[in-house]
Partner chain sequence: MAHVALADKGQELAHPKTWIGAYVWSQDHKVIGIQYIITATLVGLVALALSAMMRLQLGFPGVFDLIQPNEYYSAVTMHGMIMVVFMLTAFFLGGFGNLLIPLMCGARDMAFPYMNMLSFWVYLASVIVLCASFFVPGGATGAGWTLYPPQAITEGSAGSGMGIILMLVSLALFIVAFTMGGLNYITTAFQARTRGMTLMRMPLSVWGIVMATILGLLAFPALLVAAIMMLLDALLGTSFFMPAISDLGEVSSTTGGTPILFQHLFWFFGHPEVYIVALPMFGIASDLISTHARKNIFGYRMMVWAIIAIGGLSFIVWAHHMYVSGMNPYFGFFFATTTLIIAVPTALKVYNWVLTLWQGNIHLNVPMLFAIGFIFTFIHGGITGLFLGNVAVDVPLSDTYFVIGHFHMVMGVSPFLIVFGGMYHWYPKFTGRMLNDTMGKIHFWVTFLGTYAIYLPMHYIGILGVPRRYFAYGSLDSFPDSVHVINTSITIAALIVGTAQLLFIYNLVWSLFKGEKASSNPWRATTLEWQTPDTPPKHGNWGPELPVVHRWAYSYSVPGAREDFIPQTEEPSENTKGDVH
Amino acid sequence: MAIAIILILLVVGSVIFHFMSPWYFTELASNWGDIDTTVTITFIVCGIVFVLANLFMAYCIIKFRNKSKDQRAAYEPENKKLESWLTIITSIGVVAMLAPGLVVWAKFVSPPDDAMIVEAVGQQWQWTFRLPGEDGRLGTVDARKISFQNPFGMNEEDPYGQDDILIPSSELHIPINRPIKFNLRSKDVLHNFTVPQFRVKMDLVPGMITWQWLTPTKLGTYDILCEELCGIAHHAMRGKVVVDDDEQYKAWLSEQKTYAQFASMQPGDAHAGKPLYQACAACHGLEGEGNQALNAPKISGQETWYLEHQLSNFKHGLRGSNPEDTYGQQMAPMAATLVDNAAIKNIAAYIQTLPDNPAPHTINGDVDNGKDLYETCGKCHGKQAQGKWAVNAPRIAGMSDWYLLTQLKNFKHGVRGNHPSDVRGKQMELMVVSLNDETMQDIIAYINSL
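What is the structure of this single chain, taken in the form predicted alone?
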């Protein structure tokens, strides 16, 4: 009897929880309401089966429970009538669940001929995007050509690729009420491109071009998720898709650069960067060695791409805008004096010419424990903490250890990485959430040993 009561309570509790639960689909923002309908039908069919099966089981336990020692169960190995009804009812349930899905799938594999093409490129652990230019056609790419200078792997000899619009950030804008076909490409491992509000999702398979299509129907900013386990920072592989009206989209598109423009960009000029660096030297030192008293870290020996990225972040408010980031607020106006990207490139190029002497060690900790903890960090920053441009992880070996500790604390407490547009900073914020002051010092002590 106790089992029957538990089954009845389980059914009643499950039904109440389903209707009162605060967790359900995000608000629909695309043309794929049919997918919601299909899932709802599946819920209904499975729910009816769940309720009937469990209530029937409870009924049988109560009705046919053992009432006397002489009572024996009846052995009935076959019941054609019951089997016929079960086959018919089960078939109806299966058809009810599968048929709507097949109808939706038929629509999904038939994108409109006038659909706008967007390429989404996944890699550990970020998203980038490519749009066709005025010719309306994407140029060809080759994974063997991927490099720091050519992160998309563009074929420089393909004329169709010269006007392709490259979006190196994880934020994409698309116009409202226009069909979009996403071509999906992976640089490394399996990923999955998903925007919950759009309902459709598809895997990115290395060596293949997969795709999905949708029509955005609501203005707003939505999260892009990877829903295929792709490595240690899978949970932090986030992006943004912004649905704009036509005017907003055209304004955003006009600010983006083509492959030809990226390819023609001149490298930084160290000679031109030298006079610009004089303001930096007041804090960071004539040789970029850093000055802890002024909270200025060592910057000599750091990669140019990271220096450029952080200077740009300070200049545009992604760093140094948090009221709790006292020292970042000091750096922001200094970066604002760099008038354009050329000045940022020039100053980074000059810093590369400075002698790379290891910073003195100021942090003590348990090196053995730090080695174990660093296994996670090493997936991005490298086994020797040398940094990896492909995953936007800077070099940390030989740099100012007190600064590393300060930044880890800033990430943990939301002082750094909380700006909505700082996707890479947000990734670090998610990675350090489990660390405390002691484990941070252990990791840095190990980095000092490399």
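Other form of same protein, the form predicted in complex with the partner chain, not the form predicted alone:
Here we give the lone chain, stripped of any partners or molecules.
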């Protein structure tokens, strides 16, 4: 008997939960309201079946549960008529759900001819984007051409590619009310391009181009999530899409660079960087060896691209603006004195020329445990902790170990990586969730042993 009452309560509770729970679709920001409608139709048809079938079962249990020794069940092997009716009614319900679903799908598979093309490029574990440029045509690409100098794998001979606009950032802007066809390309493994508010999603498959289309209908900034397990930092593969009005979009677009512009960019000039470095030397040392007493880490031997990125972060407030980040706050005004990107590049180029002597070890821990834990870290930072440009992971071996510890703690406690635009910092925050002070030291002890 209890089971019958519980069944009734579960049915009533589920229906109440459906209407009262705070969790339902996010506010729609695209043209795919039809998808929401098909979901609603399915909820109605299935909801009716759920309620009726379970209440009928509860009724049977109450009415026909064994109450006395003499009770006998009815004997009815089958009932052709009833079975036929049930088949027909079920089929009608199925058609009621399937038909609208297929109509919406017909729309899904037919992108409008005038749709604007945007290429979303996925890789472990970040998003970048490419626009066709003035000729309206994307240049050809090849995964085998991907390198540090050519992260998009552009085919340098293809004339259509020269004016392609490359967006080496995980933030994409798109104009409102214009149909957009996203061409989806992966450099390495499967990924999935999802913006919950747009409803549609599609996998990225290496070796082929997949696509989806939508028309953004609401201004705002939305999360891009990867929804196909793509390795150990899958959960940290995030981006933003900003839906702009036409003017904002044009302004944003005008700041972006073409492939030709990227290709002709000058590398940093170490000679020009030397005088600029004098300000740095006060804390980081003449040879960039670092000074723990001043909380200045070793910077010699660090990858140029990483130094540039961090200097830019400090300069633009992505790092060092958090009041809890005392030492970062000291660095921010120093970086602010660098007038432009060229200055940043020059300094980084100069640091590259400094002698690279391993920093002294100051932290001890359980090396064996650290080795197991480092399995996760090593995927990006490399087995020898030498860093990997492709995943934006800096070198961590032979650098100031006390600084690593501070930064791990900062990531864990949201002191670093908390700025909405510091996507790479955020990734670290999402990777160190389950580390504590002790395990952090174990990891660093292992890195020291490399």
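So that the term is clear: the rigid core is the largest set of C-alpha atoms that superpose within 1.5 Å between two forms. Note that the structure is a prediction, hence the values are computed from the model and not measured. Numbering follows the first chain given and starts at 1.
- Put the two forms on the same core and the Cα of residue 26 is off by less than 2 Å between these two forms.
- A displacement of less than 2 angstroms separates the C-alpha positions of residue 402 between these two forms, with the rigid core held in common.
- Core-superposed comparison between these two forms: the C-alpha position of residue 389 differs by less than 2 Å.
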